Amino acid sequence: MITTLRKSVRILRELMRDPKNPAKRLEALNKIGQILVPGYRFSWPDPDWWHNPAFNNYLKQFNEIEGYNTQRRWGMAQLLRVIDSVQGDTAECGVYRGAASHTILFANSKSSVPRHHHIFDSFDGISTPVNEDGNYWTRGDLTASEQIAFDALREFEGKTFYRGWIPDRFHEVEQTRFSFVHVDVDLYQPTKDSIAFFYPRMNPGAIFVCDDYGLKVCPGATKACDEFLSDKPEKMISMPDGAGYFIKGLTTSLDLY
């Protein structure tokens, strides 16, 4: 630890010799990052969306302006643009504090197609992990009250909350067709139950997003998606920030890496 701190201090001293050079500051940050978290990869700090006022105000509302989810939040907003002409309602499994449902409801309010948003969550945190989930999670992690999500989404109409463990209340929408489904339940079994229920109810062109796909701390969610789609034409498209999605009716077969 002492050696690590000494290296970091030395790099900071080098930085202070030329504090007005952005490239040098980024280089120093990258070097310190490799010391503290070996293998971590920084990205270029100048994409246009980083400076989008409306998006940044949204992030501030959910205290995520400096969080780890910003790329996934922006990515999901872009995917919602794709389904604007696709018929069907929207759904989220695992709403937590409401950040993702806020984006979905905002998109619904602007859509050319009328939609209702269906929100499923226990509001008692995650369920009991199984062997496929590893040892990162414990029952009750990520608990947030229903009132927090309700208040965050108060401004929007066209939504229904379904409090309960997945899949206990899915039967209430079994006759509904969907254009967009966002699943963020972290674990194998509820992810498996979600994709199995919604897949046959998705219209052609609809998008299914698993927020936990491809994350080391959520091996069960990744496995559930890959297992279910193993005999389907669609396959998960892994995103660089850890999430994944597929488009109903779009065959995905080529695996480059």
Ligand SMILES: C[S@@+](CC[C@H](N)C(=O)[O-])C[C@H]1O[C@@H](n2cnc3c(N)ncnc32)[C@H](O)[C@@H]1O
Second form
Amino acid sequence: MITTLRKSVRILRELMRDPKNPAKRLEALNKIGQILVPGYRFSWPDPDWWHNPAFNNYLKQFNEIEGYNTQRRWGMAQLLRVIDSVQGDTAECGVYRGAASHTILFANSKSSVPRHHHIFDSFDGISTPVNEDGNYWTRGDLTASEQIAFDALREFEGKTFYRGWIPDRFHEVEQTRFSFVHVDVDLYQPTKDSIAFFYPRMNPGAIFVCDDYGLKVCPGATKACDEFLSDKPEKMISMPDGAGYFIKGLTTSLDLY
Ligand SMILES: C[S@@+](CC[C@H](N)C(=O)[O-])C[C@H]1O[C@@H](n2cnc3c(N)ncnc32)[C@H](O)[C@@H]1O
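Show the same protein again, this time as the form predicted in complex with this ligand rather than the form predicted on its own.
All chains and molecules follow, beginning with the one already shown.
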């Protein structure tokens, strides 16, 4: 601990010789970051979307302006632009306080294609983890009341809430076709149930996003997606900041790294 502090102080002293230089400040942050969390990778700072006022207002509404989710929030919004001309409804499995559904409903409200949004959540937190999920999660984690999501999404028309354990209420939308499905339930079994249910109901060009894909704390969700797609032409495309997606009908056969 003392050595860590000494190293950090040395880096800060060096920085004080040129305290206003942003490149030096970033370098100092990176060096101190390596001491505190070895292996942590900072990314290139200040992409233009960090300054997008509408997007920042959205993040503020969900108290996420400084959170770890901002890259994934922006990434999902970009994917919603890709499906703009694809016919079909939208769905989210694992809604919590409604942040991702807010973006989906916002996109639906601007889309030329009429869409309804289907919202699935226990609103009693996550279900019981199984062996595939490791030991990070406990049943009931991430409980938020349905009213919180309801209030957050109040401004949007065209949505239905299905409170209950996945997949108990999926049969209510079994005749529906989808253009966009966002699954964010953290665990193996409900992710597997979701991908199995929605895959055959996705129109060509529709996008399936698993928010938990590739995250170390969600090995079960990652496994569920890979297992299900193992005999399908589509494979998960892993995003740099966590999350993965596939596009229905688009073959992904190239394996790099
Ligand atoms: C990480 S949160 C979702 C976050 C949300 N997508 C967002 O944008 O902020 C996980 C959600 O999945 C729900 N959940 C987990 N397992 C579930 C299951 N088996 N059935 C229904 N809902 C479940 C939890 O209640 C919780 O709201």
